[in-house]
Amino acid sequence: MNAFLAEMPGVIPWIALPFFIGFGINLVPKLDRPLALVVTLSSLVYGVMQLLQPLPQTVELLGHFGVTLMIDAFSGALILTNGLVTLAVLLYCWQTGKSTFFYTQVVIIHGSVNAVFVCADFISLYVALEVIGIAAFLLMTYPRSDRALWVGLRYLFVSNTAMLFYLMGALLVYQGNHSFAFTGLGSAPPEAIALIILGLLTKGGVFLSGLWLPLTHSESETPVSALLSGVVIKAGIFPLVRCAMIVPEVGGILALLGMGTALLGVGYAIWETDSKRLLALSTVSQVGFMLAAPPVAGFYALTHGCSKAALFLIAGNLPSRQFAQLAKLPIPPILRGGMAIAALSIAGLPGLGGFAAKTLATKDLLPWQATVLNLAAVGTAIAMAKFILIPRHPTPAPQPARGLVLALVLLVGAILGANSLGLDAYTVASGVKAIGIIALGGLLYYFVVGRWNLKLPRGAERIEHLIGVMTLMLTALFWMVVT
């Protein structure tokens, strides 16, 4: 109870803040984004502090049941992550006319995700996870065409069967501990880890379980898409990492997981000739680099995130979404160069923020697993060298609007600024080698994939298959566990 109280004046407050201003903004609708902009600020500022914090804090809420709340450097990676993503949306929205219900969702969304970074328990993650799926879907349905509420209801659908398996899997754990601690899944049932995994693989977009990502993230609003895919999936993959630093047995399965869905996402991404489904097949890659290296996972995860937001939010603003035809359209010199950048940092050229979290996620890996993700990279620089190579076209192009220009600069800022906190990854082999995998890919898609034109199937991602592969899924899961 002393420790509650201790830091109940600077966690609970920041936590409740999110949600007492989104719910507020209906009460002063005049006043959404300046409120929306406040709620942002406070994650970024909490974000820096917890990142340079040399000590966890933990709060107990409930602890006969273990319903805690813990916040460390990794936590605050991701806080500053959700921090810098909110605020670029909510400067490429500023002039566009979004109503207050937009804003109050994006609001009630980046408190969610926040609280999710700060669980230490399964049964608060739940309720967490709950709402992002909920504020996530009212985003993705916020223009209300027959296309956006499809995608959403098969997102609602999906995600809310995952966490079925979820809490099923949690009510398990505390059956066997007495307590909804993280700590409990080394001692559960093997049942109860195989079900509270899928359910996380799901919301996170790892592997088969994570085939619905490509379509949602492609088919929602360009900042929608940004949000998605730079902060709301590392929702479903925190606590997948925290796990497996917990439970070494846990951490094993997912980081074959990781290497699996590393090398299943490139495998598709580099195929694809529409630039949205490209970014997001890219995220479900990128999710696995963070699973096969909990220990710079959120670091990682920074830099991923405003990398990808980047490239989404300029994609949305592309003559075209092919790239057969971005090939003969004009292109504004700031968005060629934002997306020079923020490809190159995630195919990891020294210098950006990718370099480092790319190098240091594979430093202390074994021999075969950082072959693995090498491949991987390979992959993922053939990919980014779509964005990277577009032909310019003579003719000038329209300037792009102030609010994605400034989105941009604060994204890109970020992308060279994150560089600073993965130093030590800098050697002269691994500067050599990561030139050389960019090179390798920039060759590869000019005189290999370039000059094809192979369409791998779709199948797996169609509604009516995504429950059965969760439930193949689910299967394997429970081989592993046991096995």
Second form
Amino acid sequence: MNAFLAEMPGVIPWIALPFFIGFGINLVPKLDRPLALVVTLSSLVYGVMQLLQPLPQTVELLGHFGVTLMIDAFSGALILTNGLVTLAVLLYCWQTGKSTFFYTQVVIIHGSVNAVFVCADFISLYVALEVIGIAAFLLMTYPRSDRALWVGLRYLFVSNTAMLFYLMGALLVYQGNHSFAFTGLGSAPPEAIALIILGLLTKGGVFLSGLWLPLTHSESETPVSALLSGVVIKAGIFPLVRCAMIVPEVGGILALLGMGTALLGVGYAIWETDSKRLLALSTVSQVGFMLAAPPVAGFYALTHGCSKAALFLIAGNLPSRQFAQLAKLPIPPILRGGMAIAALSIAGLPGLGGFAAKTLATKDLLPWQATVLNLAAVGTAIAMAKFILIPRHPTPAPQPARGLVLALVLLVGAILGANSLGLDAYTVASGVKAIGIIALGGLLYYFVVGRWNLKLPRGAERIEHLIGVMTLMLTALFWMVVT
Amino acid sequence: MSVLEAYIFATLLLGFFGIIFKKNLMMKIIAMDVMSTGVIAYYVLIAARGGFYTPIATGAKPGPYADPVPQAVILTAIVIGFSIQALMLVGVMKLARNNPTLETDQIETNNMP
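The structure above corresponds to the form predicted on its own; please give the structure of the form predicted in complex with the partner chain next.
Full assembly next; the chain just shown is listed first.
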């Protein structure tokens, strides 16, 4: 214990701070925003510190039955993402008159997402994920409308059922190892691996288990959508990537599922006419890149989190959610610019963080895997072209709110600054390839996709199917683990 | 022991299929509770594999002890499960004002854009 504190100074106070402040805010409601700001700034500082740390640090509290923590550069990147996105959301909400209750939930969700990014045992992870679920439900239902309540309940149903499967998996890991640490997964029985992966896939919105995500993320309020799609979804992806690093055979399964979700997400996204739904579907696709390339998952999550949060904040402030309507309405130039930068970063334009992340992610893959991901990248470019190629309308638009502008400056700065972490991606070949993918996507959008009007059925998003698909995924996963 | 295990899996599956097939939102929540009861019972069962006695240090040694770790863990999960249950019931109470029958199909059709 003492050795632990000497090794990792500040980790316990840093983890505990959001929870103390989150509940403490209610005693001093006037200070809600500054206190929330203190929490996010502490995460920014801590994230950068860990990002620069060369060696991973592992710690066991109270022996191997107890809590295991592990912090490395991967955690650092995700903690930094969490700090940046939460800070942008706070700036955005600063003058919107949200109640103290809202800030309590934001701070608690921020803290529990941080806890996920440092924990290395299945029970701490379970607790953190469940706290995320509760806080996310409260944020989703903040408007108290019937639709918000339904979306929240649907989310809780899906996530809680998935976590029950996960708990069974965790027990089977314990039975084999007498410890809940992630490292036990390697020697666990196949059913344990299948159950745990199923729970995390559902939390992380991957492949068929992720079909709850489009409705949830698109029907939440603007800042909540940004928070959910920017970081909260990575709380499901992080442990998967961690397991993939520890147990190689799990890595193979996850890479396969990652490719599936990358194609599934864009397959839906390119035909979508609603801007927020398109962004949510694009998240389903982007998490696939993180799963396919565990070593760069942290960097990818950082660039994707900042870009997606920026796009959600902008999409919520456009005059309409339908692309067809947007062409006939004025859009403020600042929003147009921010939208172009964030969308091009997700599509992977050289000069923006998304390019470096995407190049590094596809670099070390097998040829067929790289082909699949490049196909998904073309699809992403088609989907993002919808944001970039909105026709200009001559009438002047009203100025956007100052909070939104500040949030966008922060996120765009982060997208540009993220380049410094991936400088080795900049080669002539990769630049030409990225520009080729974007040009191909743009052309395909202009000549093919933009001219067709295809309405994909959405029956699979009904709650019975969301729960029922878990049996299919569980069977498939079990089969994949056994063979 | 294996009979108990079979009962536990039956509980789990009944709960799971209840979530899928029950039409009423209230019944879905109760089915979820049944499923979590199954998981909790499974933890208790696994903990009792080695023995039944509570591991408290007293002078007398009554026999093989139960493993305290899964029990401690599942206590946390029970608390979390129960708070989620409470939260969902509050949500259902609010929804019931405009959807008194709580038919899931109806609510879903009304709230899917």
